[in-house]
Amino acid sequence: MKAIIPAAGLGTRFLPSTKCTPKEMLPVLDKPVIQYVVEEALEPAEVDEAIIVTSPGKPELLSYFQPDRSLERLLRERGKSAYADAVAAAGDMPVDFRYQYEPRGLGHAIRSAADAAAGESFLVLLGDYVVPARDICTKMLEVSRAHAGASVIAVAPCAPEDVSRYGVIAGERVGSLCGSESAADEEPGAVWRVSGLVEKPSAEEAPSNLYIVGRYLLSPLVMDLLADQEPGKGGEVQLTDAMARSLEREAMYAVVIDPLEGFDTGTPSGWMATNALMAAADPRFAADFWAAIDERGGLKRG
């Protein structure tokens, strides 16, 4: 199975920082965002390769995931084996690349990797969402196995006024990963059968407040439908539209996750918060992080 990671965007919200550095290469602690996503993609045993869909103007991504034996050797000669091991780990990951030559939307980016998926189910992980536990894909695969290999998406509840920012599902709860039939519809682990999908609806039009969080397990049919998917909102080829069309021919399920399980690094404030929250929770950095904060009088709201 392949995992497709769209990473072709311009990173406009981070300019001028992303003028020379792709937003996916911005660091969270000691690794770039994209490495967290690749590591998560490769976590399930079913996945043998991650496919990053990028643009020609981001050679840094290709360089990062290639071996650099001279750097590794230099680090080892200087007694910095831990750094050498980290460089080797990034360069040895099973990662390949495809190109999106024009910005025509998420659906178009995923279709750019159609040859890699080759008629099989595939994962999609959005490249600006970090999941430290790396377990969402495993949960989706579990639900899919329980439902004859159906497509599965990860969803989370949001406030009604926020639904216009996301793709939102319609449907009904049909079970739970934890096996508790009495669990609430929006409780983590709840499993829904999806009957419809709406891209960025108004609060009045939204069929639920469960939004897609950027993790998908999709059937070959969805990839096929993307081949002739007409542009939707914003004049772009929307993945959600192809998924909605697939519902006419096959079942799709959703598993509810805790919205705090992942970190959205797609905005400057989200990226900064992710660094702070993960530093405070990581035993390698927590003591020094809080010492640096305390040295300046602690955190205060302005």
The other form holds:
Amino acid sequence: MKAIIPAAGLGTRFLPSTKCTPKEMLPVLDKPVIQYVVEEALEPAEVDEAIIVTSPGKPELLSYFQPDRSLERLLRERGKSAYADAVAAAGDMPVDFRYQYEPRGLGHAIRSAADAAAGESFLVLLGDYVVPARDICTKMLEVSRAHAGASVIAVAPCAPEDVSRYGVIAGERVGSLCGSESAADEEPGAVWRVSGLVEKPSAEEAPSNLYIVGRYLLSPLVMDLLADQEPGKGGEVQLTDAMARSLEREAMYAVVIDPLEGFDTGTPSGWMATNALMAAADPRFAADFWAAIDERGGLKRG
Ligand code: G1P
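Structure of the form predicted in complex with 1-O-phosphono-alpha-D-glucopyranose (G1P), please, following the form predicted alone?
Then the entire complex follows, led off by the chain already shown.
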């Protein structure tokens, strides 16, 4: 199975930093954001390759996932084997690339990788969300297996005023992940059958407050439907719209996850908070991180 990771955006919110550096290359602790997403994508045993959909103006992404044996050798000669291992790990992951030549929306980006996933179900992982536990795709695969290989998406509850930022589902609770039988309808582990999907509805239009978090397991039908998907919200080809059309012919399920399981890297402040939260929790960085903060009298609201 292939996991498709769209990474073709301009990174406008991070300008001017993203003038020369793709936003996917911004670091979280010691690795670029995209590496977390690739590692998460490759976590389930079913996935043999991550396909990054990028634009021709971002060669840094291709370089990053190439091996660099001379740098590895130099680091080993200097006794820096942990850094050499980290460089090797980045260059040796099964990653391939496709180009999205025009910025025509998420659905168009996914369709740009159609040949890679031909005739097979595929995962989609959006890159603005880092999930250290790497377990959402495994949960979606479990639900799909229990429902004849159906499409499954990860959803989470949000405040009514936030629904207009996301794709939102309509549906009904039909079950639970193994071990989550006592979860309430909107608690992690609840499984829903999806009856409708709306991209970025107003609070009044929203059929629920369960939003698509950016992890999808989709059937080949969705990829086929993307081929002639008309532009939707914002004039862009929306993945959500092709998924909604697939409901006329196929079942789709949603599994509720805890939104705090992942960390936002899609806005400068989200990315900053993610770095701070993850540094404070990582034994490799926590002591020095807190020492640097404490030296200045701690963190204060300014
Ligand atoms: C995309 C999807 C949306 C989803 C969101 C999650 O929107 O179109 O359905 O809820 O990602 O982050 P975007 O954030 O690209 O506007």
